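A single chain, nothing else alongside it, follows as C-alpha cells in the form predicted alone.
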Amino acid sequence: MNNPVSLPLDSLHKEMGGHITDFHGFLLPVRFSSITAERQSVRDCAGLFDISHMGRFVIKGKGAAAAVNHLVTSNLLAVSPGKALYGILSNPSGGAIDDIMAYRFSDDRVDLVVNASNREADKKWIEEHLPKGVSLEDLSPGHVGFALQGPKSAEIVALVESGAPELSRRGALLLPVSGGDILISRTGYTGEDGWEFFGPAEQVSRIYRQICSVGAPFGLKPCGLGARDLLRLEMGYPLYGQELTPETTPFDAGLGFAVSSKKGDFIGRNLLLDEQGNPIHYEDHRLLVGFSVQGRGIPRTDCAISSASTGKVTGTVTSGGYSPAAGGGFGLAYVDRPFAEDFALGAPAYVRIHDQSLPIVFRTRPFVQGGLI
C-alpha cells in the first residue's frame, strides 16, 4: 500500500494545530479546533479549507468545450465564457463516474476540477473520449487549492486579490503567474458565498497565508474535512462515493437540474431522459431522501431504514450527522422508490442506530436556510 501524500500546506496545518488524517491517500486536516466551531465560523463569517487533493485538468484544442459537453450531463455550451458549471461525468448507463466543476474560458479551453479519489480514473476516461486535436493536461501535482467560504468572504478576498470580488456567482477567471496560472472561481460546497483558488504551489500558498492573516480580524478560522462534510450535508449536497456512484444516476440522487434534455447527444443521454420521462420503468432504482431523527441519535453511513408499517428494511443511510441548526440527528438515505413517495407524504419510518430503532421524518433539502443555495 502506498504511503499517503503530504500536500504543500501540510507543515503550515501542523503549525496551526491541525489534526491530520489520511483522506483518499492524501494527508489533510480533519479539524483544527472543533467541527461544530468551524462549521459555525463558516455560517457566521468565514472559513478556509485546503482542497489541494482535488484534481485540476485543462482541456485544450479546437472544439474543447464541445468535447467536454459530450462527456457531461449539463450543458456547458449554454454558459458564457468565464463561467463555472456543475455536472455529472456520466457512463453509458447514466451512472455517475464523478461529479465535477467545469470552467469554460473559451470554445478551445475548459478547466475541470474533479474529486481526488477519481482523478486517475477520470483522466483515463476523458482522454479515451476526446476527439483528435483536443488534449488533457493534468495540473494537479505540485498545485495548491483552497476554498474561502462564508458571508464575510467577499470582504476578506478583496484585501488580497482585487479582481476576485468582481466575479459574479459561478464566475471564474485565470490569473497569469510564474509557472502557469491561478484559477479563481466563485462557487462553493457549503451553500455560502465564497471563492476557490487553484494554481502553482508557491503562489497559491502565499495567497492562503495572506487570507489567514487578513481574515483573522473578521473571525475567519482554518477548517478541516469534518466541518466541510457537515456543511455540505446541511445543504443536502451529494458526496461522491456515498450519494453518487457509477450505479446511481443524477435523477436517483435528486440532481435532475444537472441533466440537460435540450442539448445534443452526450454519454448516457438516452437512458437518462428515459428515466426522467418514465420513472415507473425504474422502480428498481432507489431514490435519495433527506430525513431527521426524532429523539437522541446520530445516524451514520450504512444504518438501515425500515418502514414502520411493514417492518421491512427499505433503505440505507449514505451520510448522517448532528447539527442543532438542522434539528439534531439528520442525514441522507437511499430508499426503495415506491417507499420514497410514501415517506415524502408522511409514512412513518425508523432508522437503526446501534441497537435502537428511532423514528425519522422526511425532510426536504436543504436542511438549513440562508446562504447561497
The other form holds:
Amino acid sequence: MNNPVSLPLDSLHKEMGGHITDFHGFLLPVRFSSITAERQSVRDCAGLFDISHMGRFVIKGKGAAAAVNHLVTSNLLAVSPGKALYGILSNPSGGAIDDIMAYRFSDDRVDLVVNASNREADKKWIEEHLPKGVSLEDLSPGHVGFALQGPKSAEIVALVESGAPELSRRGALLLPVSGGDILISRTGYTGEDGWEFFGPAEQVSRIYRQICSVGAPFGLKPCGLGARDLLRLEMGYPLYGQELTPETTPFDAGLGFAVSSKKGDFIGRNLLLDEQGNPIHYEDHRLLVGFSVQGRGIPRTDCAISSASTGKVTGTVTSGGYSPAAGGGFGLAYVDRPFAEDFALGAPAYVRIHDQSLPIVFRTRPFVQGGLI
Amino acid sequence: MEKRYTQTHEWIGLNDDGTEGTVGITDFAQKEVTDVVFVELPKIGKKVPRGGETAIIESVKAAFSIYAPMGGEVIAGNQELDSNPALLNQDPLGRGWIFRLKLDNPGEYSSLMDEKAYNAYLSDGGGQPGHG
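In place of the form predicted alone, the structure of the form predicted together with its partner chain is requested.
Complete assembly follows, chain above in first position.
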C-alpha cells in the first residue's frame, strides 16, 4: 500500500481542527466538530467540503462531446453548453465503471469530474475509447476542489470575488486564471443548493479561505467526509463501490433516469435497454431499496436482510447510518428482485445487526422527503 | 479514582477493596468514536474474559466494540446512557462510564497501563489508525 497523498488544503484543515482519515489513499478530514452538527449546518445554512481527492479530466478536440456521449449512459448532447450532467460510465455489460459529472462547454470541450478511487481506471478506459484527435488531460494532481452546500450558498457565493452567483441549477463555467482555469458549477452531492469549484491549488485555496470567512456569519461550517456521507445517504444518492460496481447496472441502482434510450449508440446500450424493456429476464439482478429500522439499531455495510415470511436472507446492506432527523437507523440495500416488489408493498423484513434481527420498513428515496423528515 | 488503561482505549477504576471495576472509554476514544447514538450495554451476569467484547457503542460514524480490560462478571450497566448517550462524549471518564465488573483476578490490574504510560502510548502513535 502506498503512503496516502496529502492534499493542498491539508495543513489548513489541521489548523482548523480537522480529524484526518485516509480515504482511498487521500488524507481528508472526516469531521471538524461533530458529524451531526456539520450535517445540520448544511441542511439549515451552509457547509464547506474539501473534495480535492476527486479527479478532473478535460476532454478536448473535434467532436469531444460526441466522444464522451458514447461512453456515458445519459445524453450529453441534449444539454446546452454550460450545463452539467450526471451519468454513468458503463462497461459493455451495462455495469458501472464509475458515476461521473460531465460539464459540456462546447462540441469540442467537455470536463469530467470522477470518483477518486476510480481515477486511474477511468482515465485508462476513456483514453482507450477516444477517437483520433480527441485527448484527455488529467488536471487532478495538485488541484484543489471544494463544495459549498446549503440553502445559504447563493448569498455566500455572491460575496466572493469570482464566485459565479449568476449560475443557474447545474450551470457551469470556466474561469481563466494563471496556470489554467477554474471549473465552477452549481452542483453538489447533498441535495441542497450549492456550488463546486475545481482548479489550480493557489487560486482555489484562496476562494476556499474567503468562503470560510464570509460564510461564518451565515452559520457556515467546514465539513468532513462523515457529514458528506450522511447527507448523500439521506438523499439516497449512490456511492461508487457501495451502491455501484462493475456488476450493477443503473437500473439495478434505481438510476434509470440517467439512461437515455433516445440517444444514439453508447457502450452498454444494448444490454441496458434490454434490462429496461424486459426486466423479467434480469431476475438475477438485485434491486436497490431504501429502508428504515424499527427499534434500536444502526445498519452498516454488509448487514444481512432477510424476509420475515420465509426467514431466508434476501439481501445485503450497501450503506447505512443514523438519521438524526428520524432518530433511527436507515440505509440502502440490494435485495433479490422478486422480494424487492413485495418489500415495497409492505412485506415484513429484518436486518441483522450485532446478532439481533430488527424489523425494517421500505422507504422511498430521497429519505429526507420520504417521511424521515 | 485512579484508573488504568488498555491499548484499545478503555479505562478501568477499582472500588475500595479492589474486587470490582468500573469501565469506560478514554477521552481520545470518545473523540475517535464521535457523536454517540446509543450504547448496547451487556446483560447483568454476563461473564467476560479479559479482552472480551462486552459492549458496543454505535456512533454516527460507525460501531465500536468495547473490550473488558480485566476478566469478570458484569454486575451493572450505566442505564443513564440509554436516555442520554451523549454523556459518553461529554464526560467519558466520569458519568459516561459503561459497565461494572466483579473481577475474576484483581491482580490483572497491575499489568494495565497507568495514565503516564497510556499518554506515552498515545503520543507514540498508539491511537492510529483508530479505536479498537
